[in-house]
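Just the one chain here, the form predicted on its own, laid out as structure tokens.
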Amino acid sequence: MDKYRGRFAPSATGPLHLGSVFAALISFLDARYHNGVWLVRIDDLDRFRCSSEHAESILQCLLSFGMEPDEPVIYQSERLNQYAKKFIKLKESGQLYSCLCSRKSLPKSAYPGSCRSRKGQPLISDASVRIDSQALNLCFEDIYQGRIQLEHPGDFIIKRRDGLFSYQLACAIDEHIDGITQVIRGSDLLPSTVMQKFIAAELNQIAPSYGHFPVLTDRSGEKFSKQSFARATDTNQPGLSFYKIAELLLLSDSPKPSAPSTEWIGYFLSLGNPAGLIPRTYSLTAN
């Protein structure tokens, strides 16, 4: 295997909460356990929701928690030209088509291919662009969860109606540019994995290996997220968040909540392969 290269890729739409600190920690520990490189890539493609202030707060939070990237921070907003070149390559393959379906007109399940008949026709400037993904492989071996079989998402969007490149397209290209060999992230992104692997194959790229750990949910079962207004972590007391994570993973002999981040990181590293700490489930309930 090539030298391990992992990454944490938060979106710059708000401060880190407990769930995102957990995500950063597991990806960081996995990279350190394998003597690899750990990168931070800021997902700031959505100019309507992202801000430089949020990006800065995320980076400061990671530093306060003792997780510093091994290379300069990457910003997706600086790669628009690279995404555009790859988009043109996909367009030339004849697999793209314009989609004029409104969100209200579509079922909540997989996209039914309503506009697939437009494949091969010139793309419409103010329409979404989808890729014919009927040949998408729905199975893969997950580092943390084992054999995964997913439902087909239908032909998915790779360029939005507002002209922004989709998360699926940008992320698949980023992994290639950054030489990422392992993607360790939350189970909420499992559906994205098969889509990104499909794009990588269409672009003749080697996709990384993937490992998905449980996302943190509240007692109602709702995922900790910025959309659900999850409380930002206290960067002045990182031990509190680390202590909660240790409790969720049923770990013993952990440092006290008041312990500094360096002591906590050392503790987590002493536990060995993080894959052995993670239960094979898609969610963990936090208080």
Ligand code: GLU
The other form holds:
Amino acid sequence: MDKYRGRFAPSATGPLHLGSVFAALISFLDARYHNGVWLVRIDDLDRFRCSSEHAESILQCLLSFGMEPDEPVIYQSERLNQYAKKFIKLKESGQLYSCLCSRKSLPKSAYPGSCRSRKGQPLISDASVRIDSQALNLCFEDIYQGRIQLEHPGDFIIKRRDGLFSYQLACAIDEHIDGITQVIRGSDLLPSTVMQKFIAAELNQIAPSYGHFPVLTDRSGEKFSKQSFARATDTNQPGLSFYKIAELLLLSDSPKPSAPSTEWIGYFLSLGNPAGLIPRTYSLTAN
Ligand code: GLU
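Mind sharing the form predicted in complex with the named molecule? What's above is the form predicted on its own.
To see the whole picture, the full complex is given below, headed by that same chain.
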């Protein structure tokens, strides 16, 4: 096997909350357990929602939590030329088409393929661009969850109407550029995985292996997210967040909440393979 290369890829849309610290920690521990390299990539393609201040606060938070990337931080916003080149490659393969459907006219479920008849025609500017993904493979073996079978997402967006490349396209290309061998991330991204594997195959890239751990939810079952205004973690007291995570995973003999991050990281590392610590569920309820 190639040398393990993993990554944590937060969006620069706000400070880290408990759910994202959990995500960072599991991907970090997985990489360390496998003697791998751990990278941090800032997903900041969406210039309307992302900011360099948020990126900076995320990086500071990771440092104070004792999780330092092994290589310089990667920024998606610096890769637009590379995404554009691969976009052209996909276009030349004839799989892309312009979509003029308004969001309102579309069902909440999978895109029904209404504009697929435009395949093979020149792309229309100011229209979104979708990829014919009828051949997409819906099954894969997940490192954390076992065999996975997903619903078909429909032909998905590769380039948005506002000209931004989609997260699916950028992320699939990033994993290739960065030589990522293992993507360890939350189960909310399971649907993205089959799309990203599909793009990788269309671009003749070798896709990484994937592991999806449960996402943290609040008592009402809502995922902790910046959108749900989950509280930012206290960077001055990393032990508080680590303690909550240890409680959630029902771990014993953990350090005190006041212990420094180095002690906490050492403790988590001493527990062995993180896949063995994590329940095989899609969510975990935190308070
Ligand atoms: N930046 C995205 C997020 O935070 C993607 C993460 C990933 O691919 O791991 O949801």
